[in-house]
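Below you'll find only one chain, the form predicted alone, shown as C-alpha cells.
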Amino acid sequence: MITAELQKGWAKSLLEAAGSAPAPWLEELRSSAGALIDGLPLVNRKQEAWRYTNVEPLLKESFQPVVERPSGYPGEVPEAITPHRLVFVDGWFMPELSDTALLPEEVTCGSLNDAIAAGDERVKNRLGSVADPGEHLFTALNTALVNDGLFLHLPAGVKLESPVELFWLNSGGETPLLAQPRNLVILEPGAEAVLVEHHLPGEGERYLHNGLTEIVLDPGAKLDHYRVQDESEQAWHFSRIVLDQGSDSRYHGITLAFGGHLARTEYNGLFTAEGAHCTLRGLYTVGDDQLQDFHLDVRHDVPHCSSREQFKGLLYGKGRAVFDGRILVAKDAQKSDAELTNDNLLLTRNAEVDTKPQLEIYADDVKASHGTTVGQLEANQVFYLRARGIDEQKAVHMLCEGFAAEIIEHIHLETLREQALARLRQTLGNL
C-alpha cells in the first residue's frame, strides 16, 4: 500500500542526492518543484490516472540519481540510420560518442546542461513553460532533479534534410540508477525536423528512466517524432511528452513500445492557435511480467484544429496494458475535428487490458469520435490461411503483422520502418 510516508520518503532520498544546478534560475525552478512534492496526491489506485498501475514496488526501490556526466560508456553504441547521432548515457549527453558536425551552423542541437551553463536565454525563457511540474510525482521529480537532456532549436524557416537520432542508454552497475533526462525542443516559425529516439537498456538491466520532453512548435512548424521504447524487461520507464502548438503547426508522433517491466508514456497536447494539427499513433506489445501504460490528454482550446489518436496493442502471456485517452474540446473551440481509437488483440487468455477512451465536448459545432476494441484473432481468419497450406503459428504471425501494419506503415523513414517490423517479428517469434 502506498502511503504518504512511503511516497515522501522515497522522493526525499532522491532529492538529497540532487547535486548543484548550473545556473541560479534553474536552482530556483528545481527548488520550487521539489517543494510541490509533499503536497501532491499519492500515485496509488485511488487516483483515476493510476487506478490500473501499481507503482508501489518502484517506490520501495533505492535508486541512485546520476548527478554528473559519466566518464564513459562500457558498451557499444548501436549504429545510427542518420548522419546526426546524439548519444545519452544515464540521461547525460556524451559528445565523444555523438556526431552533429553535419548539422547547419544555425541549428543548436546537444546538451541541455551545456546550454544552461552557457547562459542560453532560449532555455531560460522556455524550460518549464509548457510542462506543469505539479502534474504528478514523477513530473515534479524530473523538474526538481533537472540536470541534462536534449536541447534542440531550429531558427525560423530552417528545414533539416536528415533526421536527428537519439540513443538513450544505461551504463549499469550494482546499484539501480535513476536517469532524469529533460528535453527541450523549439521549432521557430516554418521550421521542420524529424526526431528519432531509441530507448535501449545498454549495459543496464534494472534502472528507472524518468524523462520529460517539452516541445514548442511555433506557427507553421512541423515535427515528425518517432520513439522506440525497448528497455530492459527489469527496468521502469516513464516518459511524458508535452506539446505546445502554434497556428498551422503539424506534429506527427509515433511510439513503438516493446520493452520495460513497467512502462508509462504520457502525451499532453495543447493547441494555442487556430489551424494546428496533431497526430499521435502507437503500437505496444506486452508479455509476461510486463505492463504498458499509455495516457493521452489532447486539449482543443481554440477553433479550427484537428487531432488523430490511434493506438494498437498485442498482448500475450500474462501481459497487461492500460490505455487512458482523453480529447477535450472547449466551449470556444468550434470547428474542431478529433478522432480517438484504441484496438487490442489478446493472444492468450491470461492477457489483460484496461482501456478508456474519452471525449469531453463543450462546443456545438465539432466533428469528434472515439472507440475501442478488445478481442482475439478470429478463428475463421486462421482457418482461411491454414486451408492454403500455412501452418497455424505462421498464420497467427501474419494476422498480427497485418494488425500492427496500420501503425508501422505511417513511419516515413524506410530503415526505421524495417527495424520496427523486424522487432515485431522477434516478439512474435517468442510466442
Partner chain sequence: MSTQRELDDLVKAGYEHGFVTEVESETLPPGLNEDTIRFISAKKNEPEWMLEYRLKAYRHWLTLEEPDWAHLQHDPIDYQAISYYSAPKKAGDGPKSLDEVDPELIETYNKLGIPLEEQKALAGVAVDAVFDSVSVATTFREELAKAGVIFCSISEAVHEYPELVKKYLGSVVPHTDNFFACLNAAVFSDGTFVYIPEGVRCPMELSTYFRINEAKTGQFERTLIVADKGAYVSYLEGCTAPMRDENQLHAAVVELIALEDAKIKYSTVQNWYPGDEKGRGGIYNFVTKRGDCRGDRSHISWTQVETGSAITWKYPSCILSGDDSVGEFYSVAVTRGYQQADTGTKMYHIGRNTRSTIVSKGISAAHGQNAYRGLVRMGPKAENARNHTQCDSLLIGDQCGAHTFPYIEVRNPTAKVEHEATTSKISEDQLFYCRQRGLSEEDAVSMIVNGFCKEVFNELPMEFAVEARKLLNITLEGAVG
Contents of the next structure:
Amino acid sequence: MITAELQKGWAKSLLEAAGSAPAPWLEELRSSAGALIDGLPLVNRKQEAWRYTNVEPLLKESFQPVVERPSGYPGEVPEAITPHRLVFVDGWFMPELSDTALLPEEVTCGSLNDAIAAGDERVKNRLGSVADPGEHLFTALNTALVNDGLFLHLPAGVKLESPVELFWLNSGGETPLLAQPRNLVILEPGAEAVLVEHHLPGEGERYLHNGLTEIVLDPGAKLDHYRVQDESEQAWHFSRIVLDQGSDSRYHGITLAFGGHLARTEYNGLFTAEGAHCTLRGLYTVGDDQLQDFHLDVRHDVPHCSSREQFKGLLYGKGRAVFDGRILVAKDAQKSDAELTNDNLLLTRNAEVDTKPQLEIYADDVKASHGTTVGQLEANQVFYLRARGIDEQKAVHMLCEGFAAEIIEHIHLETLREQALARLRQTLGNL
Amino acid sequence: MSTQRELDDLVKAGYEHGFVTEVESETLPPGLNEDTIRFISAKKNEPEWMLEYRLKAYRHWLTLEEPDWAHLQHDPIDYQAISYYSAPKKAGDGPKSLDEVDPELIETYNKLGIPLEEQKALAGVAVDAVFDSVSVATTFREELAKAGVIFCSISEAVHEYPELVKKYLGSVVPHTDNFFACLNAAVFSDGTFVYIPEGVRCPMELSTYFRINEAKTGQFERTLIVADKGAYVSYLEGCTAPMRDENQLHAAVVELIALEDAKIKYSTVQNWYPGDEKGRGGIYNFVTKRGDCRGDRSHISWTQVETGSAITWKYPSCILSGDDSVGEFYSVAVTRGYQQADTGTKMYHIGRNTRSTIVSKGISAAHGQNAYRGLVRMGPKAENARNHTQCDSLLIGDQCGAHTFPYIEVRNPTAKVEHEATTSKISEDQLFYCRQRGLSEEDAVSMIVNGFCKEVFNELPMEFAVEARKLLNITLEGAVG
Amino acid sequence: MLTIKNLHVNVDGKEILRGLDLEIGTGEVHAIMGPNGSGKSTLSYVLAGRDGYEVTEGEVIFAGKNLLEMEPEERAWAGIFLAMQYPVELPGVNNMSFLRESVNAVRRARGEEELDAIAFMKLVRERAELVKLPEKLLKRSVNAGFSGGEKKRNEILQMALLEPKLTILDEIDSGLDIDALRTVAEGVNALRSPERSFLMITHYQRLLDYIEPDHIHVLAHGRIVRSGGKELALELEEKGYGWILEEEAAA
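To complete the pair, please output the form predicted in complex with the partner chain; the form predicted alone was given just before.
Whole complex next, starting from this chain.
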C-alpha cells in the first residue's frame, strides 16, 4: 500500500540530493514545486489517474539524482539520421557528443542549464509557465529538481529543413540513477521544426527517467514530434508532454513505446487560440513484466480547433497496457472537432488491458467521437492469408504489422519509419 | 436559433404529475438513529432477523462516506432532516382488498393513469402501488397465484415467504455495497417481491408504481425479483412525485436473480419531479440496481427511460456468472432545466460465452448535464465473451453538457469488446429538410429525437413505449429553435 | 485431380453436407449450382480448410493426397485456390507485400526460386493488366475499401499469380455488374488449360454464359442430387430448382 509516509519519504530522499540551482529564480521555482509535494494526493488506485497503474514497487526503490553533468560517456552513441544531433546522458546535455554546428545561427538548440546559467530571459519567462508542477508527484518532482534538458528556440518564420534528433542515454553503474530532464521548446510565429527523440538504455539497466517537456507553439508554428521509447526492460520511464498551442498552430506527435518495465507517457494539450490542430498518435507493444501506460488530456477551450488521438497496442505474454484518454470541449468551444480511438490486440492468454476513453462536452456544435476495441486477431483474416499459402506465424506477423502500420505510416521521415518497422519486427520475432 | 420565448416555453413545459394528495398520514419526525430503524421494523411487525439485518446495515453505514466520484454537483444531503417513514393512515397494516383502500389513494393513481380496479386496469398488467413508505394495493394477485407466481409487497413477503427472502435478500446487492444501498438496507420501508417458479412464464406484465407524496420524506424501496429455472417475467416500474421546493431523497435497491434458462426483463420509466426552471427542488435519485445471471443461459435485460429527478445516480448492472448468460442495458436519459444524470451500467463477464449489449442515448437540453458511466469487465474465465457498447449523446442548446466515461477491463484474450461513442446535435440541415417537407419545427425535433432513441424504445413493452414517447415529447417541448 | 467421397460435414453441430460425392478430372471445369442454404459455401470452405467445419465422415483426395489432413497453407501450396464470395479486408496490410509474400510462399513450397522485387513487380503488372485491376489498388491495403468488383478482380489476380491446379470460385459473380463479370470471366478463361481444373459455385446460370463448364451438378440438402452437361443449366434456368427437389422428394 502506498502510504503518505512512503510517498513523502521517497520524494524527500531525492530532494535532499538535489544540488544547487544555476540561477536564483530557478531555486525559487524548484522550492515552490518541492513545497507542493507534501500536499499532493497519493499516487494510488483511489486516484482516477493511477487507478490501473501501481507505482508502489517504484516508491520502494532508491535512486540517486544526477545533479552534475557527467564527465563522459563510456558507451557508443547510436548513429543519427540527421545532421543535428543532441546527446543527453542521465538527463544532461553532452556538448562533446553532440553536433549542432549546421543549425542556422538564429536558432537556439542545446542545454537548458547552460541557457539558464547564461541568464537567458526566454527560459526565465516561459519555464514552468506551461506545465503545472502540481499535476502529480512526478511532475512536482521534476520541477523541484530542474537541472538540464533541451532548450530549443526558433525565432519567427524560421523553418528547419532537417530534423533535430535527441538521444537520451544512461550511464549505468551500481546505484540506480534518476535522470530527470526538463525540456523547453518554443516555436515563434510561423516557425517549423521536426523533433525526433530516442529514449535508449545506453549503458543503464535499472534507472528512472522522469522527463517533462513544455512546448509553446506560437501562431502558425508547426512541430512534428516523434518519440521512440525503447528503454531497458528494468527501467521506469515517465514522460509528460505539455502543449500550449496558439492560433493556427499544428502539433503532430507520435510515440512508439517498446521498452521499459513500467512506462508512462502523458500528453496534455491545450488550445489557447482558434484554428489550432493537434494529432497525437501512439503505438505500444508490451510483453512479460511490462506495463505501458498512456494518459491523454486534450482540452478544447476555444472554438474551431481540431484534434485526433489514435493509439494502438499489441499485447503478448503477461504484458499489461493502460489507456486513459480524455477530450474536453469547454462551453462555447463551438465547432470543435475531436476523435479519439484506442485499439488493442491481445495475442496471448495472459495479456491484460484497461482502457478508458472519455469525452466531456459542454458545447453543442461539435463533432466528437471515440471508439475502442479489444480483441484477438480475426480468425477469418488469418485464414485468408493461410489460404494464400502464407504460414500461420507469418500471417500473424503480417496482420500485426498491418495493425501497427496505421500508426507508423504517419511518420513522415522515411528512415525513422523503417527503423520503427524493423524494431516492431524484432518484437514480433520474439513472440 | 431559439428565441427567448421558446426557451421559456421549454422550461415551463409542465410536469404533469406535480399535484399533492390530501391524505392524512402518519409520518415519523425527521432524523435517523437506531430507534428510527426499530420503529420502522416494529411498524411492520418484522421478525427479529429482519431487524438485525437492518441494524447491521445501519451500523456499517455510519462508517461510510457519501461517494463523490460521479459527475454531479449538489448541496450536501442532511440525512437527519429526512423523515424515514410516512404512510397514509387509512392504509392500515398490510394489504387489503381494494374496497378497503382509501378512495383518495385510488383517485391519486387514477389521476396518474394507473387505475387499480382490475376491471379498469390495463389488460395484462398487474400493479403493486407504493405510496410513500407503504404498498397500498397489489392487483391481480389471485390470478397470478393460479400460475404459482408470487407478487406482493416486500413487507408481506418477509412474513409470508421468509425462507425465500432470507435466501435472496442482499445476495446481489449486499448491505456493504455502497453508501446508498447500505442506507436502504437499514431503512427500507416497502417495495415489491416477485418469485416466478421453475418453468413458469409469468402470464402478465408485473409492475410497481412508486409515488412520493409527503413532504420532507425519503423513499427507500426495495425490490427483489427471483426467476427460478426456465422462468420468464417482464417487470415495469414507474415513478412520480409532487412539485416541491426542497429536494427529496429516493434511494432504492433492486435485486434480480435469474437461475438457469430464466429471463427477467426489467423496464423503468422514471419521471420523478425534476425541480423547477431555476433548479429548485426535485428528487435526488440514488439507486442501486443489479441483476445476477446466476444460472447458465440466463438473461437479464434492463431498459430505462429517465426523464425525471433533479439528480440521477444509477447503474443497473449485470453479473454474468452463468455460462452463455446474456446481459443487456438500454437507456434513454434526458436532462433539461438544471437536471443532472450520471447513469450507465456495469457488465461483469465471469462465465464462458457471456454476451452483453449496451445502448445508451443521452439527451441534454437547457442547463442539463448528462453523463454515461459504464464498466465492462472481462474476467479471466470469460472465454469468448462479447460486449458491444454504443453511447450516443444529443445536445440541444449550448449551455448543456454530455459526457462519456467508459471503463473497459479485459483479462481474457478470447473476449471481444467494442465501444463506440458519438456526440451530435440536431443539425440545421435535418430541421430544414423536415420543415421543407411540411413538418412543424417541434414535430421535426420530436421525430428526430424519437429516431435517436428508437433502439431503446423498441425494447419497452408496447404500452410503456407509447408512454415513453409521450413523456419524451412533453419533456422536450420547445427545446429547439 | 479431386475425389470427394461420401462427405459429411457439421457446422455448429448441424449437419450441412450429407454424403456428397464429386469427381473432378484434370483440366475439367465443373459448376455446382443449388438453392440458398444447400451447402455450397460449406463445400468451398471445407476444401480450403477453414476452422469450424467438422468432417464427420468421408474423404477428400486431392492429387493423390488426403486433403483433410492438411493445413490451409499446405493446401494452397499443393495448388488449391479459393476465390471467396466475400474476400476478407486486411486493414494496414499492403496489397503488393501481401501478394509477394503469398507468391513466394507458394514458390518456396514447390521448390521454385523466390522472385526478387523487380521480377515480382513485372509479373504483377502483367497479370493485373489481364484482370484490369487498377495499379493504384496494389498500393492500398488488401481489399480495404475496395468495391465489390475490385475485390473480385483482386481475387482473380491472386489466382493468376499463384497458378493453382484447382480453383474454387465461390459465387464469384455475386455483386458484379455485367462489365465486371465479363472482366472476371476473361481472367478465368485466360487461365483455362489442360492442367488446370475449376470448380465454380454459383446460384445463377448467368455466370455459365461467360465461363462454360464441362459438367454441372445440382447440390441440395447437402448432396449432389443431379449431374449433367450444359443443358442442365438451361433447364434450371427455365424451371428453377423446384422440380429437381420435388423429383428428389418423390424418389
